[in-house]
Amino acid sequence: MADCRICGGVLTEFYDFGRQPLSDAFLEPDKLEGEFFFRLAVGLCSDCTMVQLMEEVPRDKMFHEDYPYFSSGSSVMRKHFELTARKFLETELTGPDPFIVEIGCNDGIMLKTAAEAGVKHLGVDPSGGVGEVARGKGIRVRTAFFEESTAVEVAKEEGHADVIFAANTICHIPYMDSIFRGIDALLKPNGVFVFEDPYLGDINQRTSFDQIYDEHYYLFTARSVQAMARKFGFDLVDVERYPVHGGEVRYTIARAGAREPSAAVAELIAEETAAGLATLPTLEAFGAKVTKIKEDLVALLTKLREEGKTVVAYGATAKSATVANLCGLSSELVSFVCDTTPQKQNRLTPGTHIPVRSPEAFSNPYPDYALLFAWNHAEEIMAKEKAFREAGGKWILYVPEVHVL
């Protein structure tokens, strides 16, 4: 693929991180033949400035029944949310009988508050097994993808939404004109379209490359984005930034005319055209440093185990899967990951087939060194796993750069 999903352009690609799965096909230990893989490789546009992927996974293959990502898991997302559901309720769901709709709502962690409080809402996500527990909460679910025929039919059957929200799910999506000609459908006139995504500008920043994986087909900048609504009739109006997952931007999109853009999104814009964000010479070195994670990562890994040192790594995550099959790791160098999610414990990791186990495994012994695969949140995790330092563990973290604490 060469031209952009968003506006035709060239494409043109500044790193290939090789032979990669699905970032969340956790597998049956009995059941390792035909694993999908594809090649990760990211491109820039140099017209509308979109880094994308240079390759599309079928969207069937990374979201359906069974699948293992639970947003209410973090305490730190709970709050996240619950925050951002009270910031709507007392800003645009304020007239009579307002209307919400989260695309990709997961377990219903930010619809919970305003179902509580009562407010007209409607998830739409394809993954059946995370909305039947959004269902056990009072969440209304439809279990479909998002695009224009299904904005239709919402809005033919609910109403047409005051606000439409979507976190960590729009970079997943190519095929933005099907999008946006659904939100065209279902938004009020002066409605809005908020979406929250990893920024392309954090990733840079801490070199945090793992943000880099199959269901990440986008990495948005707040120029790029501005383009995007330009190109089917909107405008972005409002940026803001916020520190979960490793750094994120919440988006505001309105109708073209409809509201006057904050002073927010010139001043963001301005940042990114003064560190030359979306340029080639910018990706090129983040895709060198990069490598040097990769050399220095697989060198440390390699001499703990000539050390007779033992590793474990913290957190089953998606985007683990890029810095393990990436690195090459093995279970001979990382014996076994431990996450809380009980959909991948007892099954292999994607590509690299390391155990995942219960977190009760990390203490039963306590590993010498942890590799921090959840490393966005490592505040919460280092606290919950104090003793694991209080008995001589070290953890391992790659981002911005390979070091020990």
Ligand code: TMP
Contents of the next structure:
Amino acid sequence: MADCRICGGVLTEFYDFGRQPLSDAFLEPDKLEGEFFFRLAVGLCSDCTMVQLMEEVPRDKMFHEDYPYFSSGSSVMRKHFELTARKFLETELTGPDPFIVEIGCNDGIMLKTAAEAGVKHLGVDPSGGVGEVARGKGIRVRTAFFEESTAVEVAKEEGHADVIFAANTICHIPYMDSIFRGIDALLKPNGVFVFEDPYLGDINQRTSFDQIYDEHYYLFTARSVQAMARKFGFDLVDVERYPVHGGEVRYTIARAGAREPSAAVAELIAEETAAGLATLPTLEAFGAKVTKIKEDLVALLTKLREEGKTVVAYGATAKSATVANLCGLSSELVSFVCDTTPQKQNRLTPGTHIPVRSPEAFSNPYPDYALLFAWNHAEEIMAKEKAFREAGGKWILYVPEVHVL
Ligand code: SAM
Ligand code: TMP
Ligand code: ZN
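Shown: the form predicted on its own; wanted: the form predicted in complex with the ligand:
All chains and molecules follow, beginning with the one already shown.
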């Protein structure tokens, strides 16, 4: 039985996704041996209400030189992070010698704007390949895992930061005690630690269960983040909701007593409490909906195969590893997955070994149906692939339930 990674409390498991691979480990077709699997299951801490995985995957299996996720592949996300950086430049970074650090800077999607504005910045990311792309844009990157020792070194070499930012990264990190000691070591007295991640409220509302995979160790709520911050000598002082990646919350954390929390914090926590969000009945009901989606998706794809229809998938997302492995998909049901990332193309999807092709393969010829794995980029992708619908093609979505568009 696992203990809560934040407070040591008792975890109650509420869904078991079974044997799952590393979500971003796309395989070379001639190197299938030794594929890593683990049991993907989620639980709730009855003390601090943090929802988290029951098993932890070693971090260097996930984040390394060949990590294949490049943030700048989406125009919507490029805009989102440009606006994020501009907001910091206009608010937190207006004093003398402003300094912003980003944990998990990836290919520099956010820091690019800070670098172009000539503001002192540093990205910290353990994945060498993505960091190299950021350096190519003139961004300073340290290839390392952010943790206490890294933060102490950065503070000594570079000074203290006004803003420490992270997007879609803090939820990847189980060892939150070391992270907060690092934040304490690196942040100026009145600095802010700001992070945004998929929000359990949205995941529950949309039944977007594919947000649960090896890299997404925590599923945050305002209440669990407030409890976590307080445990480590900080406080949650603001929350903002964003529609990106299927619904995220941006949390602003400051040293305890340094800043007055905004009304939005109490409001969101009250909303979560009224909805019974991080409670077992809600999460068990979520689990039942996941099982229904799995059954409906397998039934639909099986029927389409029997009817002789062609189905391909769109977007070799990390999320899709959870759906594909939970449903036991194979290239018999989904011929291939198309994706713009060269590092994923001509490889096989983790666990299910479905070929990944470039988006050019999509229209050559169009399939009858396209299973949209990258549903969080639906607007962008459907606009780009308008001709598919015009040619009679149909999209299959599986959140909040299986439906055909
Ligand atoms: N911030 C980008 C975004 O929102 O698109 C990238 C998100 S990507 C899903 C997660 C990034 O976090 C990866 O580039 C990974 O290498 C990095 N990462 C994982 N653990 C980390 C750690 N302990 N310290 C710093 N970065 C980490
Ligand atoms: P994400 O949901 O984790 O951001 O991953 C999106 C994946 O989908 C990534 O591998 C890139 C791919 N993708 C496309 O193939 N075409 C697109 O237009 C977009 C936005 C993403
Ligand atoms: Zn706990």
